[in-house]
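Only one chain is shown below, in structure tokens, and it's the form predicted alone.
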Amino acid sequence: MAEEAIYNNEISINDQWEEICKQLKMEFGETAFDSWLKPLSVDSLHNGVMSLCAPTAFMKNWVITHYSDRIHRIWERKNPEIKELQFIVQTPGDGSLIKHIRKTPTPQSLYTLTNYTANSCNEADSSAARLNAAYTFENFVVGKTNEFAYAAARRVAESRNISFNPLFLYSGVGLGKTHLLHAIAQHIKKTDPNRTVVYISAEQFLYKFVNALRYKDTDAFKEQFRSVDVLMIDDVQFLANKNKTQDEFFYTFNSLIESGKQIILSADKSPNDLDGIENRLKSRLNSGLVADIMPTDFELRFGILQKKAEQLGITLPENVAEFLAQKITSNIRELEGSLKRIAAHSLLLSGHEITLDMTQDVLKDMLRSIDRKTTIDEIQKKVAEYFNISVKEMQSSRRARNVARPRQIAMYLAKQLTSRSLPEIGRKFDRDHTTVMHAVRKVEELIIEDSSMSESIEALKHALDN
């Protein structure tokens, strides 16, 4: 479920760049945070527009690019009153505000592809999916693993004669099906501006269908959704166990469908495998072509590496990029980033070379995690061993304290001993990423007030080792 406004008025805007901090550090690590978030400052809110200040162009740039997405749609949950963010460079020792830079798009820009034709639902929703303007076709390093993929993605886009009706992409995590989606998205509103494109998650989808039942308004729901030319779906594994809303998606389905409107979804499982998942829907996602991502190959990711050091305009020696290669493996999302990590080491110490010695020394922690080869699953398995009760269960709804406990323990492992991002946790337990976050949270303070909850984690991480 998306995160809930929790904005209010007597909360000063530094207490909420307080907050949102506090949320910031624990989404994006201890390291990350110190480096290029911890410095930034308030400078003040107009006309719902927030800035904030940086201490060099560089940072700021950098912040913009990797950072400014997420703290967008973080404070504007927290305070209504934000529309956009705008960062400044201040000056070093007077605090003078030296260059202004470009805000964050806003929810009317083309980032935002959703068209609302309902009385109710004219102005911009803040949970509408955004498009990353770098998730291109022309920025995809295609290979064997996902060419199909790829080819199948391309068509939908350059065709207006629909081929195959829904098109379905399933992968694993960060191997490039959303890349693909936002992808086609972005193609189809430069070459066809006047098609009405929806690109949203499914779980924003919930939440949009909820608050309609909430406010009683699910025909301006309806309409806002079956009136479009392009209807796309993220994640559509989120809709399990939920009911209602897959009815409701079932007949917008059908109702786009019928109309000969394209409909392109991604999970991270075949409709088949989709565990929660109602078979007429189940059905439906069948009825199209579907294509899958396998996990990358050597050469794959091997590219994938000179393509983005390119884009960074770094140069990447290539034993670096072979060892980055051979030793990430799980997924492209983490692959890219170990690369932004190095880029920025480099970068920070004025231009440091790149050499194999500074790859391994600035990623120990990211190797350490691979090299123990630790997964979520392993991580449920040994929880539900050591506190006597299923996997299964700690996945399920209960909310007794003899399952809600080990549920929270377990999350709390998988976030330290894996490189797994909240999101991607939280989908091993049927949960969102702020649950995630309160479990961790949680266990954080046990640790401290219960030697027992101690020593537990410890003989966890123990047996988990070996």
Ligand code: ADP
Second form
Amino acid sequence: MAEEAIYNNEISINDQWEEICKQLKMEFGETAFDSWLKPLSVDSLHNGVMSLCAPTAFMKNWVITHYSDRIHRIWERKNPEIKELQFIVQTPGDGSLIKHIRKTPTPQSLYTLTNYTANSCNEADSSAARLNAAYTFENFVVGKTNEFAYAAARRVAESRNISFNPLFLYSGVGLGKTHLLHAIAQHIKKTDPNRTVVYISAEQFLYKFVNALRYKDTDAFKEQFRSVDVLMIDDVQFLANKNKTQDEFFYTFNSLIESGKQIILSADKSPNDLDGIENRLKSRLNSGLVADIMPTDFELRFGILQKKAEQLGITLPENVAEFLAQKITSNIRELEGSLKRIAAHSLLLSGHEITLDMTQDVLKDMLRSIDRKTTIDEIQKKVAEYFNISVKEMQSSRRARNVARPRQIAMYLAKQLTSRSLPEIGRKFDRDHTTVMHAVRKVEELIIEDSSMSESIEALKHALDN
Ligand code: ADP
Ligand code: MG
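Starting from the form predicted alone, produce the coordinates for the form predicted in complex with adenosine-5'-diphosphate.
Everything in the complex follows now, all chains and molecules, and the chain you saw is the first one.
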């Protein structure tokens, strides 16, 4: 009995965490979520103190400064029992699906950066992010949409002479940039272990730089990045409007290029389209080879499903692969996620064969939202109708309550019912993403405080469901 209670309690806490994750992903965007929040796991709830595990001290620290207040607020609302959040460092056990090939960095080396020496490979590793052992060239499925980026990455990884410098990869989310970067790093480390390779996300780069400034340790910071053979910075769009960090990056960049070292970068847009990046830096980013990964096509999605099924050791019937490749077109991460869900289902119900019926059943929520495809336009129209205002008024700059409130509700519903990002939603209302975020929070609060609000939301959701 007692055990069952504990078990149920754990399940509900894990469920709560899952829901909270969805919301965090919505608020902070997929990239930030994947980098910082997804790696967290629930540990325990004791006397009102909720403990969450982070895989490294670095992450723990980052989450505490950037996200813990928000996590606390959302959780408190879901579960008033929770009075305090606590973060602990715990590396995932060996049972985890993804094995990291790097040792957990020691907090010491991450915070101070002073014990870095250019010739020591291990120290270099500990200052950078870990590489995912599964992200190799061998595991990368090549198709029309990514063959150019793949070829460029291979060339850079294989040639000892600098051919393209910098190599700049860009694409939308979940299309393989990080995978290719890790593949290059692992290839070089294997074939040429004397070269120092540092892979780091732009967010970490920024974080380290800010810390170096704070602890007046910028010399060590500079030394750390200027003495590597290959420097990779992932998601450089994060440096937007961070002018000091951009300056530092600019100098590091020039110094590495001058001394014939390789630089590899990724971003979600081409250098010219990156907002908030200084022009002189843009032109540097453009000066080597720029390669994009295009949205996937059916063949690639089909090929990836087959490859991943093989790796997971499951038999994926062709009609199921076809069905998934047709339906899940957004990105490879989602495609992979859906396959893992089916695989888990079939493994847990031991030997449960994978069929089209079973797939449709297991993925029904996901498929429903794909089929339904509620658009922001529809939401605006329905909400405007419901409150007797026009769509024009909703998009206008008027702030009167009778217009502003419906506008906030429409923003909230757009966030809930579509997969659009905050900036995308903002654009539809001629507002920026912070306004949308504020609206979402406001409506969430009102739903709790005001029953007529929750009724309106329910009615609107129902109206939009058809
Ligand atoms: P991005 O950095 O562009 O957001 P990722 O590199 O994180 O995307 O890729 C998302 C997921 O999709 C990863 O699990 C990655 O291994 C997988 N993936 C992406 N492209 C391919 C590909 N061509 N072949 C196999 N897996 C891929
Ligand atoms: Mg990435």
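Since the model is a prediction, treat every value here as computed from it, not as a measurement. Rigid core (definition): largest C-alpha set, two forms, superposition within 1.5 Å. Numbering follows the first chain given and starts at 1.
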| Does superposing the core leave P80 with a CA shift of 2 Å or more between these two forms? | yes
| Large Cα shift (2 Å or above) at Q380 between these two forms, core-fitted | yes
